Amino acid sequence: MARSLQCFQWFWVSGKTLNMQLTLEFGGGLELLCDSKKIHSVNVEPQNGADKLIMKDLLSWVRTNLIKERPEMFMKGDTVRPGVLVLVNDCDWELSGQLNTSLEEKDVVVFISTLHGG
């Protein structure tokens, strides 16, 4: 899926950082893992200098930084468990590049669990 270069906007932030703008929604219960919010805006920088981000870097600082309690509900490894659909803008990251998937400025990201109990 070919993305223009123009949707491209990075912020600098503290001189020399650059972050990314995204919202992350989290759905089917994964919200408890997050201190109960389903929306979060947040500021992601891409790891070790990279010039963009993709979503196996965007897992590791959701890991980091949001998930509050019991990781293991929503990851295996760097990837999310079997039965966490993945959403970027509303399209399946299957069809993206899963892991490798570019993520662009006021990107949505969506993670619903579609595992419940009984």
Second form
Amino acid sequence: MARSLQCFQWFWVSGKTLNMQLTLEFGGGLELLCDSKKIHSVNVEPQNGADKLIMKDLLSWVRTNLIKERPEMFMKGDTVRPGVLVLVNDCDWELSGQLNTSLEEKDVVVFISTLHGG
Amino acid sequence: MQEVGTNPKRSSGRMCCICNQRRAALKRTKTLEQICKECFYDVFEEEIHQAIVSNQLFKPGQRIAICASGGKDSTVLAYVLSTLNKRYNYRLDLFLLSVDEGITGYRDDSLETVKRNEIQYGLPLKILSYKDLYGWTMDEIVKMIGLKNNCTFCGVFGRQALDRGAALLEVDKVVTGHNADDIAETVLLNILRGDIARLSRCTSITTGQFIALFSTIIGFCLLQTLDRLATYAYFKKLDYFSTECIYSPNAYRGFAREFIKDLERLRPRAILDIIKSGENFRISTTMKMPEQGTCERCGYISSQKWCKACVLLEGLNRGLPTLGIGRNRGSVNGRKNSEETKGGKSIESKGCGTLDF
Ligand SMILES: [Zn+2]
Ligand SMILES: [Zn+2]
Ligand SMILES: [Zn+2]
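Any chance you could show the form predicted together with its partner chain after that form predicted on its own?
All chains and molecules follow, beginning with the one already shown.
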């Protein structure tokens, strides 16, 4: 525990890898795919040393790190499955460029499945 | 250091097309205008208000039960209807009415949501169970008949249960909320099955009315897509239950749903347009409704000797669960007319929670 914290600080100070702290929220049944936990506070590294993180990267990160079962309920191709609503800071991601939306420290990203239940 | 404007999310912080004061949060389904949260609430609620007014759904002083399943549609309907009732002084007495089919892990959890809604919206709640009404839970029915025809039971028992609940609450009308996606699916499925006549049977696709014994049951399409219903519910922090019924719709409906979702992605208003097409398919000739009598067994309205619920129950109790479903022989009602056979067939292939009028 103490050791990983040290590592984290080293990375942070050296500035080689910027960890971005994000809050991810899953709803409408999607939480069932990630241990039934709705809110995840996560640190995500930008891909391949890039200095920014976009939604496309975040989706593949989520798929690898958070989704524990039935990934097809969450994604179709390289984007979310039709019927999954995405909000970045309470704003529909359609307005911010969908997969190309850039993320910033402390952003809140919400995924809601609209398909379940009547 | 980031330059100002490199982040499309912030730089495109466009202003709302309607108020021009707050930052846009989403696009309107109909017009694709970018609007803010507050204006979205206004537009959303106003569209529902307009549908209520133009269809003359309610009269002042009426007692209305909202069919509450704990799901998104009914939770949004209950919230919006109680809001509009106050805002526009409809002078309605509103109630929540829930049917407990007896589905472990689904209905028992969703009823907890409905009980919270009772407190959140201050609307009195009545719950009726299949077990009390018919002596069978849905779990027991499925154990006996399997998963194939269970939605026939949902449809027939469900509607009658709502009507009996209406009698207990002494309400004039029961209103069930539906989203635009489900109605568009139903329109498509009817077209795919060659059943255009079914589309024309109801007075209106968006406000299908069924006159039952004690009340009128209105299937009210909120004309909002699932996407927008979910957005509204999320922004308003409405408490709803979101797990699919485990005895859920058939594969054919599933394909129609996927198809509609793909269309919506290409063109968001496709869903609303399918419904509009459905409305235009309505044939103007007046349908001859089957003559209404009463069921010899339970006294409920029925065009046959026995009502559909009694036929289904007889089958269950005699261990012949397919009685009354589709093309079975030896029906209690003897020779069936073609109308009945056809009705049975289309009920059979319907998913639960769909508008069945
Ligand atoms: Zn506005
Ligand atoms: Zn069903
Ligand atoms: Zn009967």
